[in-house]
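For reference, the chain that follows is the form predicted on its own, supplied as structure tokens.
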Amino acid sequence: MIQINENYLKLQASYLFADIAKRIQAFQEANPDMPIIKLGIGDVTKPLPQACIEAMHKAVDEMGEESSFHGYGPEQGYAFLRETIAKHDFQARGAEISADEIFISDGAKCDTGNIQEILATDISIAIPDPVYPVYRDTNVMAGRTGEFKDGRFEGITYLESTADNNFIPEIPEKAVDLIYLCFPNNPTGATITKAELQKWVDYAREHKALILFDAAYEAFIQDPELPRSIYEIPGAKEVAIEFRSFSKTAGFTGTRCAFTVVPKECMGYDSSGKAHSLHALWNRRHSTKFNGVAYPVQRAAEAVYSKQGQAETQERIAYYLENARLVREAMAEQGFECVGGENSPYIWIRGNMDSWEFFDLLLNKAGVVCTPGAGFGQCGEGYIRISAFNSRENVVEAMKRFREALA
């Protein structure tokens, strides 16, 4: 008799975008005549930047020579790449990451899904609530936590993010092994100053911790003084892996390409305590589950860092934010408290009643479609999140019914 991994059972129904497509199809069959606009989806709508493309189509053409045929490529990543992203995003910065401590991958959503599989099943984890549902599902599914109740998982260390804190979550009051973090935060929108991430990165130096820290949104932080990576932060590449994705920064969600950091430094423990290096774990399992992204992906990943790409992503994160600043200011007119849209693609809104109650309002009075907070953890309630990847078009007209629906 086969048996299922009955971890999986204790996974909750994803409800959230189940009801959200319900309330739409509802609310397009009783208004046929008015388009819906969606600003809940974090997918980008600006295509790819020239210069990807056309180092792309540059790849596809060397594919088609026999001269220059690529076929399978190292699964950690070309050389090519992995140096220009160790320069640009870490050296540069003063992080001193070695183009062999990159590994290429196709999203930072697989990634840091997948990175668990190298740790025991009996430690213990602390994850930010709000949060992105992938850091706390894949451990449900590793077997890391107990039965669902009241809202939460039992065995999880919870870090509340709410307007108290201003969005950063507390140090733990009592040592966990595995830590979670994301900033610019998804969903909030909040960031997180050098000096407020230096005291995780002691406490987790100080209890032999890992810090998951994922900078998907990295590219949207408009404020020098903040970090865009951890590894700015002293002593953080003994303790953290680091989480990086082109999807939000040059376009290529449907294109997949993102990266993982794993410092040589950074070290886990067996049962007697000794050190064994997570770089050389991570790179066991990734040679093993992953033959690599495609060549010409890469090279258009590559693209991002040259003059001309540099220039055309910059331009689309301009873009979005100015989105984001409609958004914030037209929220700000009504009454709304906000958090993000400044240095991230996300706008965190109070509403001042139930998610779901504010979700219906957008939906019902303006035809305009966000996520409910209640959908990322017990400290989302109350709010909702919207998300600036739309056309100006889009966010300009639904800006507009929205201040006309509390006219």
The other form holds:
Number of protein chains: 2
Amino acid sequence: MIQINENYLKLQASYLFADIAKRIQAFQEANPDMPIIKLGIGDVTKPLPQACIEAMHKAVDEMGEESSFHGYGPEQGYAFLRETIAKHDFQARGAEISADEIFISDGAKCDTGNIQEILATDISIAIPDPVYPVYRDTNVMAGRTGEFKDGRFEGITYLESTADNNFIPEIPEKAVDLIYLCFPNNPTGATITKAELQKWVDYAREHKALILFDAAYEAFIQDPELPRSIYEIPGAKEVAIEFRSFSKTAGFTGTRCAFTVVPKECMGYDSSGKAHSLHALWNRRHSTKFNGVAYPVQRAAEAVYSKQGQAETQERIAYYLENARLVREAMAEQGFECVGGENSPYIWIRGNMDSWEFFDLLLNKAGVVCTPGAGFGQCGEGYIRISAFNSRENVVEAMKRFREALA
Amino acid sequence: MIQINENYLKLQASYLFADIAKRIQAFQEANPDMPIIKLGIGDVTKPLPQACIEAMHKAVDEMGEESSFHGYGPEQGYAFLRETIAKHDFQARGAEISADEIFISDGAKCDTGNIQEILATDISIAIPDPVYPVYRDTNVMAGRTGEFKDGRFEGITYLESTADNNFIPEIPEKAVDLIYLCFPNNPTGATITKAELQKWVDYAREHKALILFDAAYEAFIQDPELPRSIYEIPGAKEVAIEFRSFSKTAGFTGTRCAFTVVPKECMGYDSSGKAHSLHALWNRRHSTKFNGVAYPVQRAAEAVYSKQGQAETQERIAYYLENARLVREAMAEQGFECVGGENSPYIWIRGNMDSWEFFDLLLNKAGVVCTPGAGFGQCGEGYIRISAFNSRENVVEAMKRFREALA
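With the form predicted on its own in hand, show me what the form predicted together with another copy of the chain looks like.
Once more the chain from above appears, this time first in line as the rest of the complex follows.
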């Protein structure tokens, strides 16, 4: 008899987006003439940079000619892209990451979900709250948690990010082996300083723990003092794996390209305490269960680093950050506490009411959709997340409606 | 302390392609004027069909304009592609598969590697020998096997495909829960009849087992009596998951698009014996750990089904099959037993010597590279695999050299 992985039965069905859709539909039926503005989803709205479009067209043409056709590429990604990334994103910032420590993939979601496969099942894990649910759910699937009770999974150390700690979780009292961190954070938009990140690196080195650092939003960092990569922190290469994406940087959400950095010094241990290279393990996983990213997509990603690509990317980032500033300004004017939005496309807003109440208020009074914070975990209760990914026109109109509705 | 998944330590390093590369290099150094012809790798050489190129250009243009830009798509793939596949590949052949039973992905390698995640660790598995190594290695990684001893992993039931059974493995005597089948087969090129496949489906239904059916090479089937999908077999929808790919059909090895069919009737069981939908489990896995295929790539895949796309695809299949015919003809002339190559791009050739000896003979006497059968498992010993994926010119020249070398 074919038995299923029963860990899947522990997963909680996500009603968040279904619930949101239901409420939107009810509002729309009651207010057929009111155009709804969606500031809920973290998806970009600006098109791909022209530099990427041109590179992709050129690569597509190559695929149509026998002499320039590309079949299977290296599972780890083409050297042209890995070398460009290493130079631009790391070496230029003093982080000595080499091209062969970079693994190109089709998404940071996939990588942050898959990475735990190379680790033992009985390690102890620490996951932020509020959180991007993929970290948690992939560990539930792998059997690293107990049942879901009272709103949380047994066996997870929750790293609480609240106003009390400025949304930077404290080092847990209970020793943990695997730590998920995400900065600039989704959903709170909070950033971490080098000094604060150093504490985590020091902890990991002391306890032989591993940090999984999700830097998918690093391109939004404007403050030159903030680290864009964990490898700007001394010692991090021994204890951290970093995830990056072209999704939010250059609008690749529908084009699919990302990468993971696994430094060669980064070690895991077997049950006898012997060290093993996580780079070798991930390479084995990646080359056994993945077959590389489409050649035209890798050429498009390479073009992000061209002079034109950089200019276009910066323009997009600035555009979304100006949206974020407008949201912060409007919400602060109405007396709401906000975090994020300065080095991040997300603004995390305390509502002085429960998340869904705040959601309903904004939907019903302003026709604007946000994401209720409670959907990201217990510590999200009382908050909403507003995304800056929309047109200026829509953001301006949404804020106008907020001012009228909340006044 | 961060502990690794120690199952990875059981994996055998694959020296196959490294070994091949080393021998090629030695030959090339000794014979600098002899151009080597590679008939070893299963990678296509013909460019993408023009129908796909045009569709991709159009989609890339859409990605460059705000009004037609595509961000995150459905994880399961766009309806336009799922519906086209369901209609063309299944319903037109009498297999009642609906669009929402199809999951678009970036590769059959990924899907055949990932599918086992939704199943329990302690099920018993049956894997062909010789075999595409991904089935085996992903189960080793997941902890479903013991150690590697005497050339095989403990805990796997090997389904031996040999000349004695016409390369169609027999139903194992020991009951198994999970069965991997691949037809047309890689590496042997063997095909399975409906009657033979019915036996496996009947077995799976009787034992509540699950068949993972890899049909990546179905487009090469010319014999109208042979099944192209397992769902042409009555009862299969209850017990089989099928994997398909655009890689070999339309030359997508460097473009990356494939799909998996999980019928809604297909069930797995929990430890209490309760049935659970594998469709729901795979949907959860797919949407948690995957984020969809690039929009331009899905449009290119859709174009494979256009009138022009079908004509171009058929032309490519016919081209490679003519290559295969030339290989079979030449090898048969020299007195070698061959299987495959008629409904498959692979020819499996018995060498009357060990695999590496045969490999060396062809390399050193003819400057032609094949793949030693022993690299695919114990039952591959004594065989080589020749791939029809090359230009006609190269295949003709290789066969000319074979005739001279082996005469």
